[in-house]
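This document starts with one chain, in the form predicted on its own, laid out as structure tokens.
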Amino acid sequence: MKIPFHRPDLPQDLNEIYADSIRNGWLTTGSQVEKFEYSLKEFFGSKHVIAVNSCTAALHLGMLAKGFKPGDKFIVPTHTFVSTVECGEYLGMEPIFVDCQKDGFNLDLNQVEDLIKKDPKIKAIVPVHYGGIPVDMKQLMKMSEKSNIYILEDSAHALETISSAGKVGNTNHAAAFSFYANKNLTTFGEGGALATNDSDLAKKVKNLSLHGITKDGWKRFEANAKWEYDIINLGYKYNMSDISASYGIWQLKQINDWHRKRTRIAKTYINELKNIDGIVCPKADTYDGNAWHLFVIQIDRSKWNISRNKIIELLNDKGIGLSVHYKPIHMLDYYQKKFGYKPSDFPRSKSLFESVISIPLYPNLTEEETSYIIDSIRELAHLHLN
């Protein structure tokens, strides 16, 4: 049996997603767009979204509206995925790194607290929803609003996640979505989102997001329109195009229903799992407010005989298609050399990183194929745990 990581959802006929706009030769950004921010807001219950290209332009345009220099700091997780950071980076800010929580894999929020009290030049906070999973937004909130920092969420894995501090995306900061090709949205391969219910932001991360124009494209072009426009601020070509967004509007009409059927399969996947002595499965009350964008289990590597990548390959050779999630940042090559860091600076995020495996978990994986999982599993753990 051959089990890929991701297997997108697909239309049984493209067609039938395309409007009328694009059959009559409109594919850049147009009306599809609108609809699918305007969708986008109904889903989240925010005032505003402004659909881009990718995540990480969300995130770089999140960053950028607020007028951040060079000099500036943002604390950001080292357990992700470097867009996260590069945001700030691409401001000449500094990221200020934060390990995973003991018992969890998003940010210690009390070695937050403990960095916003030491350092005045800490003008963000860039928290990760990591696999769906919400981070405490309520207490994180509490202390943005005490030093009057702000907070870019990384929500790449969380469309349809709910913190403590109620739906992400209705915010009064702003949040950063992701539809690649294999989250649990996708705008044909590739867009993103921001979403937020700050009017001066939106209005700033719109304009930014086409080049500083003050005019959308499709409206300068339509029929008796008027075609001058302006150029107010040095922006950037990160617009989304109508033939991904009306991908989108297709996939969002379907979101509850994925949702559901992801959350039965981590249900399956814990039930039988967890028993298994060696592996470390996610809580069972991490149903609650969950998107499950990535099912992570653990290795517990004191109790097998082979090392976590050996299971994998040998996971693989049976059609089994992994991944991990994520080699952490400060781990990484170019931040070793440009901060001095060390592999041991961050030790949780390490220890996570040596040990996690992230199963397949998407809405069309089959009965048979979780199971096929599941049993390969086992065998393994048959042969090999001490």
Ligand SMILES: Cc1ncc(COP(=O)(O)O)c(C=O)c1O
The other form holds:
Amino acid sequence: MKIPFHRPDLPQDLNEIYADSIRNGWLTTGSQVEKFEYSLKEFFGSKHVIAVNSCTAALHLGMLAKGFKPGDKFIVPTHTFVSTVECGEYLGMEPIFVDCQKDGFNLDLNQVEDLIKKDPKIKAIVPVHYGGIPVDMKQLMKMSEKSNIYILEDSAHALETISSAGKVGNTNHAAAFSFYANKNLTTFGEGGALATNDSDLAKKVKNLSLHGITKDGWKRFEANAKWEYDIINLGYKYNMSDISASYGIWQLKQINDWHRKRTRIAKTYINELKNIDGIVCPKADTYDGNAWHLFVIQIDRSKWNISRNKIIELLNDKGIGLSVHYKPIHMLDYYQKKFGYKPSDFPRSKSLFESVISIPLYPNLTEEETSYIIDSIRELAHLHLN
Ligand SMILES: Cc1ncc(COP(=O)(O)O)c(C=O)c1O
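Having seen the form predicted on its own, the form predicted together with the named molecule:
Once more the chain from above appears, this time first in line as the rest of the complex follows.
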């Protein structure tokens, strides 16, 4: 059997998606993007959504629009993808890394609190809802309010996540989402959005997402519209195309159904894998509000006679696509050279990195495929546990 790590859903008839864009002859940012932004606003319950061409772009603009200066600092988890850190570095800001919480993948809020108390140069926090698991946003907001610190939620995995502060995306700060190829919703492989209730921030991000221009391209070319425009900021070319938005609109209609399907698969995995010695599963009852973007198992390395990487290799040989989320940022070459980190500086993240395996989790994963994955892991444990 061949089971890819991710397999996107497509409609029976692709024309169903493109129809409006093709009919009106406008392929780039236009009415479909506006419609997609509106649907996302409804979904998040937020006042504003700006669609862009990646989550990295949304994170960048979410920081840029706040006017931070080189030398300002921002807190990020080391256990993340590099975009979380790049967004502040693009502005010359200094990232301050924190380790994972004691019993989980998200950032340790105790470490965050200590850092905020000590350092007035910390201007922002970019928490990550790892795999869709909610960060305790109520607690984080409470901590940051006292010091007037901005929170930009890296919600790349968290489209459906509900945290202690409510639906992710419905925030007076900002949240950035990814519509990359393997995310819970994709806009033809690349895309992203920033959601916020802050009207000033939204206005700035919108302007910066297209060259700092005063008018959308499509409005300039509409019949009877004025051709004239002005540039009021140094902006970027980060806009989303109508073709991408069309796919997003179609996907968003299925999102609750897909979330239910992933939740069901996650529960099956937990029920079947939790009793295998040497495998640590997510604890289902503590995962309320989880978007279930990833299903991550941990290998108790003391119990196996083969390495985590060998386990991945053997499961790959059985046709199962897998991944590892993440190699911590402080262990990546550029960050080691730039900041002089040692792998042991953030021991919880390092230990997770060495023991995790992400297994397939998507709505069109069949029961037969789910059983095959479970049986393959069980068989491997039978052969290779000490
Ligand atoms: C946690 C996290 N943040 C940000 C990103 C960047 O998303 P994009 O590829 O849409 O820029 C990713 C991408 O996988 C991610 O996993």
